[in-house]
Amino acid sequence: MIQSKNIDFYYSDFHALKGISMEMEAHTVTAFIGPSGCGKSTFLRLFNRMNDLIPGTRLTGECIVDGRDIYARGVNVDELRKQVGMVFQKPNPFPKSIFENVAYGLRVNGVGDRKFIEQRVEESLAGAALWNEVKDKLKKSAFELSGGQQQRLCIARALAVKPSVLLMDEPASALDPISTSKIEELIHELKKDYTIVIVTHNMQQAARVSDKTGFFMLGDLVEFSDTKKMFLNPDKEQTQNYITGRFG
C-alpha cells in the first residue's frame, strides 16, 4: 500500500507538485500521464527518495510506503531503497557481466554467499523474463544485450534485494515496439509480486498496463480513478480534452 497525504513540493521558489493525495492499493499498477512538465515523475520520485539528491527541494506533507511515512526522521533511506526499486527510462546497465549487474544489489549489502547469490541472480532474470535469453552468457558484459534485454536486466537487478515496490519512469519509451510489448507483459506479471507505479506518456501503454490512473497538469492531480473509467467516461473535462488529444 502507498499513501501520498496533502503533498507540496518545491524546487527551490517553483511549486511543482500542489496539495496531492491519492492511494495505490498493494498488487497493482498504477499508471501517471499527463504532458511534460507536469510533475508525474517528480511525484514517481519522491517514493524512493530519489528527489533528496536534487539541492533546494522541499516537502511538505506525508508520503506513506507500507505504513510509515518514509520522510519521517531515522528513516533508513538505503532500506528504503531496497524495499522500493527504481527503473528508469533509459537502460542503464552497469560496466560489469551480466551476472554481476544483478547481483551488484545483494554484494552491496554484505551478501557474500555464493550459492544465495547465483540463486538470487537466477530468480530475478526469470522474474524479469529474461533468463532463457541470457543463462549461457552470464559471463558477458551486460553492454552485448539489445536495449529491450538492457531494460528488462536492469528489472532483474531491482528484484534481486526483493523489494514490495516497484517504480518505473517511462520504461519503454526508449525501446521498439517488440522489446515495449516484452515489458508490459512483465509488467502484468510482476504485479502478481510487487505495487507497481509507472509514468508513461503512451496513453495507450497506460489503458494497457494499468489498474488506476493519476492525471497530472501543471502540478496539480487533476484526475484519478480506474484506468477503464478515465478513458471511457472522465470525470473532468481537461482529462478528456487530454486523452482525446485537444490538448497537451
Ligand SMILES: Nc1ncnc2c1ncn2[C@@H]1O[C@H](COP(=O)(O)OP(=O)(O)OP(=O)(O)O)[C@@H](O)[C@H]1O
Contents of the next structure:
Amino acid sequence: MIQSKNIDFYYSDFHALKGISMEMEAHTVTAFIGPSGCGKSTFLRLFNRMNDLIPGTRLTGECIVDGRDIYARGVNVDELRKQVGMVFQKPNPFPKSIFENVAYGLRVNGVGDRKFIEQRVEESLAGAALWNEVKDKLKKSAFELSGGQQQRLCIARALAVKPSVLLMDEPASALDPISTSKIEELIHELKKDYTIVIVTHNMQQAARVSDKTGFFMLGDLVEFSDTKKMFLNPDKEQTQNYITGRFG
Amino acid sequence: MKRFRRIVEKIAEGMLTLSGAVTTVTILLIVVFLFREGLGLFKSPAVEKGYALCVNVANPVDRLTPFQIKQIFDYAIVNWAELGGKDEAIELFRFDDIFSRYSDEELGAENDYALLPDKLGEVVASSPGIIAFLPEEYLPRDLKGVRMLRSEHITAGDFFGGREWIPTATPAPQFGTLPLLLGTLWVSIIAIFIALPLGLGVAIYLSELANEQTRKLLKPAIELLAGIPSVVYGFFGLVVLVPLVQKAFGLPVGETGFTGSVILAIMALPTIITVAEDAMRNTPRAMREASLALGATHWQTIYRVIVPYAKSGISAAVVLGIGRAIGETMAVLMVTGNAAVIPKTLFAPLRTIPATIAAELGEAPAGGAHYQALFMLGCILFLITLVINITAEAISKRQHNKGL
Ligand SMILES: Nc1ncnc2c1ncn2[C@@H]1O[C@H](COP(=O)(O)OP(=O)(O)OP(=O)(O)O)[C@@H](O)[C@H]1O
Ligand SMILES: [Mg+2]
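With the form predicted on its own done, generate the form predicted together with the ligand in the same format.
In what comes next, the whole complex appears, and the chain from above leads the way.
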C-alpha cells in the first residue's frame, strides 16, 4: 500500500504540490490525470525519490510505502528504488544489448549467477509480453527495437528486479495505437502482482486501465475516487469540465 | 528587392565556397611542401656538401654508411677489416694534414696552390690504408692510384634506423631519428599515463560529484589553463619541476624525460578534463534516471552507464590530449635537457622531435641536408598525428554504429 500524507513540494520557491493526501491499495491501478504542468509527474516521482536528483527541491509531509516513511532518516534510497520501479514517458533503453538491458538491475544488485540471470530475463521479457518477439535476438542492440518494443523492454527491465510497486509516467504517450493497447493489456496482467500508478493524458486509457483515478490541477488534488464514479458522476464541477472537455 | 536578395545570397555562397577551396588548397600545399622538402634528404650525399672521401685504389671497400664514416673519424673503427676490407690499419687524412707534409713552395703556394691536387694524389696513392677527406676543388686530377668513394645518398635506413642525431658531425652528419622518435614516444606515453587517470578522475568529479557552485568556479578556471602559452608552462617546469625531480629522485640533473612527461601531462589535463566532462554531462538525463530507478547506486551509474555512454567523447579527449603531447614544443624543449640519445631510462635527459625542429631549424642552412632532415622530422610528426586522428575517428564511428 502506498500513501501520501499532506504533501507539499517546492521547486526552489515554486509551490508545485499543495497538501496532497491519498491512499493507493496494493494490487490496484491508480491513474493520475490533469492538465499539463499540474504536478502529476512531480507527485509520481516522489515515490521512488527521483526528485532528489533535482537540486533545490523541498518536501514536507509523509510518503509511505509499505508502512514506512520513505523520506525518513536512514532510508536506503537504492533499496527503495528496487522496491518501487519506474517506467518513463519516453522509452530509454541503455545502449546495450536487449539481454543486458533487462539484466542490468540484477547486475547492479550483485547477482552473478548466469543461470539465474538468464531465467529472470526470460521471465521478465515474458511478463512484459516481449519474449516471443525478441527471444532470437537477445544479443542485438536494444536500439534495433521499435518504439513500442523498446517501451515494453523498459517495463521488462523494471520487472526484473521484482519491485512491488510500478510507477508509469505516460508510458504509452510516444506509441502508436497498437503498441498502446498492448501496454494496456499488460497493465491489466501486471496488476495481479504489482501496485501500479500511472500518469496519462488519455482519458479513455485512464478509464480502461485504472481502478481509481486522481484529478490534479495547479498542484491540487481536486478529486480522487473510483474510476467509474469519476468518469460517470464526478463530485466536482472542475473534474466534470476537464473530462468532458477532453471527451468532447 | 527579391531579385537583389537572391544575388546577394549567390555572392555570399560563392565567397564561402571560394574561401573553403582556398583553405583546403593551402593546407594541401603546406603538406606537399613539407614532404617535398623532407624527401629531398634522401637525395643528399652522405658526406658534407663540397667534399669527397678518397681511398687508395687497392682498397676493396667502396661504400660506407654515414654512421661508419662517423665511426672512422671518431677512431671507433680503426681497421679496414671491420668494414669488410683487407686487414690494414686505417690512416685518417684530413685536408689540413697536407700542409704538415709539404712546404708551401712544394704546393705551389704563390701560384694558387696549383700543385696541391697532385700532391694529394701522391699521398693517397702511396698509403694503402688511407682515407682522405678532401674538398672537391682540390681533388687530384690524375686519379691513378686514387679511388673516390662512391657518393652515397642518405638512405631511409640511415634516417629511420640511425641511432645518432649529430647534424654537425664532419665529414658525415648523422641524421638518425631513432633517439628523437623514441624520446617523443616515451615522453608522450608517460604523459598520457599520468594525465589520463587524473583527467578522467577530475572530469568525473566535476560532472557527477561536485556541487553546482564548485563546478561553476572550477570549470572556467580549468578552461583558462588550456589557454596559457606553453612557454609559461616551460618556465614553471624549469623553475619548480626540474629542481623538484632532481631532489626527489636524487639525480645528477633534473632535466629529464620524466620532467617533460609531467609538464606535458599538466598541459594536456585541461583539454582532457573539459572534453571528457562535456561528454559525460551530455549523457541524457533519461539514461541516468533509468539506471538510478533500477536501484543502481550513483557509482554504479557512473561506471556502468555514464562512462560507457561518453566513451567516444572520452576517447576524443584522450586523442586531443595525446595530440597536444606529441606536438608540444616549447615546454618540453625547456625541461628535458635536449640530449639526442636513445633514452634508456626516463630519468635521463632526452629530446623530442618538435623540440629538435624548434631548436635547430634556425641554424640549418636552407636546402641543406640538415634542413631537409628537419623537414623529414616534420613529416614524421605529421604522420603520427594523422594516424592518431584516424584511430580516434574509427573509435567514435564504432561507438556510433553501436547505437549511441
Ligand atoms: N525541474 C524542475 N524545476 C522547476 N520546476 C519544475 C521542474 N519540473 C517541473 N517543474 C514545474 O512543476 C510543475 C509540475 O510539473 P510536472 O512535470 O509535475 O507536471 P505534469 O503534470 O507532469 O505535466 P505534464 O502532463 O506536461 O507532464 C510545472 O509547473 C513545472 O513547470
Ligand atoms: Mg509529466
